[in-house]
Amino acid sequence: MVQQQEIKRAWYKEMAVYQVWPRSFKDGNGDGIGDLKGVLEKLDYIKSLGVDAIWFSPLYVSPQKDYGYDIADYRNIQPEYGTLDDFRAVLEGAHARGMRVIMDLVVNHTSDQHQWFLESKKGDDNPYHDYYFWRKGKGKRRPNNWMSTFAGPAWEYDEGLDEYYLHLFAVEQPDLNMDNPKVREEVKDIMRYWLDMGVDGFREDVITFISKKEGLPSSPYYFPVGTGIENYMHGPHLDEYLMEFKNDVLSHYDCMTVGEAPMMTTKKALHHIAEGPDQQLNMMFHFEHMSADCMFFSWLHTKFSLKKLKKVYTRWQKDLYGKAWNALYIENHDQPRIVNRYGSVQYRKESAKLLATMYICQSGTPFIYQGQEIGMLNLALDSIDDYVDVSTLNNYQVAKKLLGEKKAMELVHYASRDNARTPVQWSAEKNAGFTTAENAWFHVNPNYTEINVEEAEKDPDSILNYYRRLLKFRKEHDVVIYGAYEEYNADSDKLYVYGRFLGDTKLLVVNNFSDDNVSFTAPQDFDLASGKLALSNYEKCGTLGNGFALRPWETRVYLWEA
């Protein structure tokens, strides 16, 4: 009998999100760039997916080096996407609609624009100066061997002071020193900042990344990318300064907390985020099931493997029911398009919504990415000139050399998070819909003639209305959102199977991954006759006696209730 917990409801855990990244979304004034005025306009679109809160990838101003996750004001909106009173417009419309709205929180690094790091710079004897790491090279070498998890050193030479600082991402992306006190106190202040304004919580970019082991040590093992990761993954006052944030601000609002963090376990995930006094976070996003098609990011390709991405599922599921709140996911501004990597482009309508019930289906709060809706796909161009994204550019630098130009660019066609950040479809007018201005400012999928939002809307049978019909049936179903996890059929290269239990309520979740037609028998305790099918992504969806035959991509949905 599959174990079940006392619910413990929360407002987060009853919520879908829907992530914008606000370069792509929406153009409102016709510079070619999408803005805030663009989401004011979209709002009753994106509160007719079905969601229940916006999170926004960084507004604030921003040289825009890796495109707003290198801030150089956390007080202010960038002006290409309009103002504080453009946000608080979109705020206000948020909250009228019911819906809660999300900021980043990247606390890790600035911008190297920022005025701390400026007056960093200007000598030891500033009080700035211990806002960010800088040390003396060892003799012509830097100060140890860490490498960008972008690719290249970690540690850039500034001439004027004769030291170097260190960047975990970019060379414009100079890391805080949260040892220091004072740089907490202005971490906790920005938050209060935002939510003092209204703001519901906040997603907190790489906050696993804070705490550097004392003395920065030089790393045994070296990686093309990220040597030196087992020094700041995790560090030593982590959970101290977590805690800092939460009791001296976070627990004094009605809000919450999603951090994001690499190379995240259960175990590791369970000490930020189980239920109880010693709470830091209420989710963690982890990347272990974006890893199904490579090893450890996107850059290091292999073969999908359904297997692998049933044990990841299966294991989250498993270990923090009852105990903490999974952070569901299959798409954000960091990840290629999915139908790309896990589904399949010749069944594309059929592949995505197998994709979405097979996550959105599990006890988690889902988040819901642009684009994602209505099944956009990846975009190869023809050059490496064609690409903006930092860390695209820098990965391909390092593939160049090892595997040569050509297995190079393929890995940027499949890789590269550009794939994300073209703008969002919305008709087959010039430029998407998205801009009236000449050009966007980033390179629209050709494809956008037949994929957009307003082909999707006429068709009863879209992609788009399918993610409508799936969250309105998680809201209306508390066992799709509290209910104990089982899988079965495990050893399937093929199906992905599972059941869902809450009280008398059940459910089972069957989804065929492959081109082929695959028979189905249910298991054990499920009595296909007496229950109801709830959702599938094929008309006619009949049985033969407890089974039947899965045609590709299928996907189909089965509720008991008492």
Given for the second form:
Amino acid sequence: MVQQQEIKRAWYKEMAVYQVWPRSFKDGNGDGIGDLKGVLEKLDYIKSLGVDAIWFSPLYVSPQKDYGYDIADYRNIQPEYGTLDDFRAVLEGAHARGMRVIMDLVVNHTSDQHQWFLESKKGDDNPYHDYYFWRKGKGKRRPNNWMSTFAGPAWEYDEGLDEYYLHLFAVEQPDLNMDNPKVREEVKDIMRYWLDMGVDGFREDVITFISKKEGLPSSPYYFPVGTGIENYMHGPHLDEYLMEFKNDVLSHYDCMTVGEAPMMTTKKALHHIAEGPDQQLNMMFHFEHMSADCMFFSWLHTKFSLKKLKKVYTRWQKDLYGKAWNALYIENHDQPRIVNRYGSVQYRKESAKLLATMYICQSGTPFIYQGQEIGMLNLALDSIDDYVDVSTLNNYQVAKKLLGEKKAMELVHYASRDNARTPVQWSAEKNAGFTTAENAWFHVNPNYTEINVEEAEKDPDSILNYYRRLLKFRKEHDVVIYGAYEEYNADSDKLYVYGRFLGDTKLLVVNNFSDDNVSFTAPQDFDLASGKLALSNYEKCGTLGNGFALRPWETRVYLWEA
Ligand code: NOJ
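Would you generate the structure of this protein in the form predicted in complex with 1-deoxynojirimycin, following the form predicted on its own above?
Next comes the full complex, and the chain you just saw is listed first.
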């Protein structure tokens, strides 16, 4: 028998979330750029998926050097996206449809065009100087050897001041000095501003990077990307600052938080998200499951390993069970499209449905990224000049130096964040129905004539309609949300099989991650004849004895209800 525990119910555990990356979601005013008017038009569509919340990637005023993750004004909307009134209309429209709204809170860094930074550059005695990490160089050398997460040094020299400032991301994204209590007060004010307006929570951008080790010591290690990360990926005052945000602000609202947490392990995560008085965040976006085809990040590409993926999932499911809550995702604006990575382009429909089932039937809050629900794919542009994402352009340069141009371009096609940032494909009309402008701001994937929402709406067996069934099934069955998890066939490099258990109700989720037919026998305690086939991505799902032969990329979910 699988051990079960009582899990405390909460709305943030039961919801499913749709992520909107606004620039590419829907253009409502015909200028080629996605905007809030476009979102407003599509609220019914989002609701129709069966989600309960929308997470908006940054909508704030920004020079767009990192497409919104470089914020110049935390209290206003990027004019290209609309106005505060447009935002209020979206907020109201979402709430009226029973959906919550989650904002991106990006406070590890600002834009170099933020007023604070412009002030901080004016001199050592400026009250904003200490909002950032300004340091003198060591002779002709930078203050330390840290490298930016986007490649290149993490320090930029300012001639006027004869000092360097720290930027863990792009040059235009100076890091905020969270050790300065005034900066923390600013962060809390920003939180209150949006919560008072009615938003329901925050996705907190690289929140585990906000505390840097005192003295900012150089690293004994060298990588072209992220050297020095051990000094801030889980810094000395992180707990303190997260607790302060919670006690002073978040606990006074009915809101949720999900923190983005690169290099996170379950042990460290529990420290921040285990339920109880010391809990700092509701959940975390870790990255371990996004490394089944790479070493740490998609540019260090390796062959996909199902065993690696399963190990990570099972660890997170087991280690958090009864203690903390998982955030589940397989795509977002930083990750190439999942069908190209863990699925099969040849079996696009089957594998997209399988991947959806595989992660949404686990315990946790599922996040679905725009376009994922219709199985959008990566695109391969001919020239590096066609790409716009800063990390793509920087990583390409590093890869070209190390591996040559051809390999570097292959990596761009595989790993670029731009893969996930092409306009959402709404129809087979020009520009995929994304905009009425002559051109969309970025390349539309040429496959839009076949892969688009309008087409998917017509087909009851589309990926889109499968997502709807899956989310409905999750909502109607507590076992999917609160059940205990147990993995089977762990040694298989083709099958991912797990069960979920709640009281006397149980589920069996069987996935064939391969182009082959694979035979499967149900584990003891699962009598297929007495179970109900609740979800599947093929027709004619017979059984043979207490098992069946799985077809390529077949997924099946069996349910036994008490
Ligand atoms: C993580 C965000 O998801 C990513 O898009 C951004 O570039 C970095 N943090 C820096 O803000």
